[in-house]
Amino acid sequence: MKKLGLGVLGLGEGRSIISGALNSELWNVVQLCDLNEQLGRERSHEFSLNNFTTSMDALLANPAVDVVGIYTPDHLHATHVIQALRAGKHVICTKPFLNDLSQARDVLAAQKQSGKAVMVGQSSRFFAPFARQRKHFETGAFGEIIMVEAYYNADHRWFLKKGWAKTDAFKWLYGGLSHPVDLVRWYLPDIAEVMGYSSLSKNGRDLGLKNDDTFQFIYKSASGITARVSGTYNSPVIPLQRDSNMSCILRCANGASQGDYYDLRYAWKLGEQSCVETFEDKDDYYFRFGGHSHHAGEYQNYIEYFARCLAAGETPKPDVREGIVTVALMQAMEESCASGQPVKVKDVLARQGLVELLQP
């Protein structure tokens, strides 16, 4: 299997997919771009790279890259993703895919003309718990979902010292509770109905936040199950002993189980049978610098599902299509919060001409 050729734009946030795919037999990392010089000269030393640029445009026109990785904030992301795809480069963008649904469309189309294949990164899927979770759920076992539960809290004050992070593009809804909002998804891609509330914390306040980081949210399928979404992003956690901080909970009809993030477990019943997993003897493959705040892992185990579907002629999930209806839903969110009033996702994409989007 011919290695992919991976450039990466965002270094800020782009560091855990090179350490991904330098330690990843399917890639070679072959340029690394951002506009801030000195952060280029950083990654490059930290990994032993050298070829960084501050151009953009050089990276696209680098014939070996095969593949763009998109690391930049998030309200970049619609851009960046349009030009890839237009100089013939397969994407692989961070969640959230889009801040808004404004330009939704063009990246459509830019995906549709290009032909390239387009991945959201959503790397929980791609975690140890979860991943079996999901895979010991498709075995039928458990029947029917009868509800979905996901959170994640976070105390990321620290995140906030990234300047973007203050301003009004940036919001906790899209940067941090895309990863329980696409867990729901993943097990019930037919939300039609978002009800909920959110709130800017006192923490949050004192930082300069411009947006709420506390959320609570009720969903609605289209076959009537139900699901809740909770996140909070500047406040102190529970301790691990206690709470996971980033949990997903499937309530079926034979049995029950729930994954957890960073004490990495998976813990499940059926009938009269029960066991609690885990996976801490990966820990240090997960979780190879900046303690629990960095997820190299995950990112690597995500690269390399996309290169075995590119090599097998498969779309690579969550695609492009999958990435727009969780951001309709996320604004449904938003809305909700606005509002205080239940929001249909499928009035949010019928505003941008995209409801064609929740046919299968």
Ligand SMILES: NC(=O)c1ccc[n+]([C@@H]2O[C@H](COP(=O)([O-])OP(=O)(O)OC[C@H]3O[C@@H](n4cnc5c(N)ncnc54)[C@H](O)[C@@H]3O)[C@@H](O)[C@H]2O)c1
Contents of the next structure:
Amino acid sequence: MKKLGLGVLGLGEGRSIISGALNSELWNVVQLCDLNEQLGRERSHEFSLNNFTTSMDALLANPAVDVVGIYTPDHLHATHVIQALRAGKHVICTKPFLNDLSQARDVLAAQKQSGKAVMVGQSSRFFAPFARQRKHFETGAFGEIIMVEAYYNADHRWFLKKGWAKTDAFKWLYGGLSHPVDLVRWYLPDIAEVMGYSSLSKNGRDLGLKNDDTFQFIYKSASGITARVSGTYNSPVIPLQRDSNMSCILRCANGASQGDYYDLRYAWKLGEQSCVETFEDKDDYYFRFGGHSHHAGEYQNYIEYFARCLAAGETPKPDVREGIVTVALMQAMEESCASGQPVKVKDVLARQGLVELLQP
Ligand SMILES: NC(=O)c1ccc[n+]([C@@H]2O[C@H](COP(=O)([O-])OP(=O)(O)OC[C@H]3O[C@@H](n4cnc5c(N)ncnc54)[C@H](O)[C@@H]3O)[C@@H](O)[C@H]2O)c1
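To complete the pair, please output the form predicted together with the ligand; the form predicted on its own was given just before.
To see the whole picture, the full complex is given below, headed by that same chain.
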């Protein structure tokens, strides 16, 4: 398999995809790009690379770059995805794919016109407990889904040190909740309607956050199955022994399962059998820079999946269509919080002329 050439745009969390690619036999790191020269120097030194530029145009003009990995602030993703596609590059864009639907039609058109692959880097799907939960579910042993619950709570007050996190453009509803929202849509792709509430916590207010940081939602799928999603981002969390920060629970006809981010746990019950599996021995693979604030292992898993899909002529998922519908769901959630009413995903998409994305 020919190695793919990677260009990385944004070197904060972009650090993780650099590590993932350098440790993969399927990728070459061709070029790094960030507006911040000092950070570029630090990353070049950290990974012994000598290919940094401050110019996105230079990155896009580099013929050795097959794929652009986009790790810039959330509100810039749409523009950067379009630019990369127009330059004839495949795209891997971190979550949230977009932070509203205003440029969604342009993103879709750019993807169609280029014929290039776009994959949303929904990293949690590629974390051992959630990947194992999915594979286990796909055996069919659990039977029909009755209910899905997913949450992501994190004390992310440190994140507000980033300049863009305190601007009006930054929304935890997209930046944080996109993880549990995506986990639910993985199992229930046809979420039709949402109802929810949100608030800005005292901690968030004191730190100067502009938008809400605390959320509770109920979903209904087209087939009538319900799901719950919640999250809070500026308050202390329960000790990990008792509560994983991020979790996905499937309640099904024949059994139930729970994937836990911490401590890389997966618990399940099927008939008389029950088991708690752990992937703690993989901690060093998943977290490579000390602490848990970067996601190199998840990214290595998703870029290798991306490369294998391309080699097999398959579309890596979540793709541009799935990504945009997830953004529409998050926009419906935002609208429900603002209006206090249930909101249909179809109505949100229809306003953008994108309702055809709901067709299978
Ligand atoms: N689990 C995950 O998948 C995960 C985890 C953390 C962050 N993220 C995502 O990664 C993205 C970046 O987050 P972060 O924490 O690294 O933020 P950050 O602010 O630390 O890094 C963003 C970088 O982008 C650079 N940048 C901005 N505009 C640019 C441009 N036009 N050209 C080149 N560089 C530019 C900035 O200089 C900065 O260094 C966000 O969308 C975030 O949601 C995903």
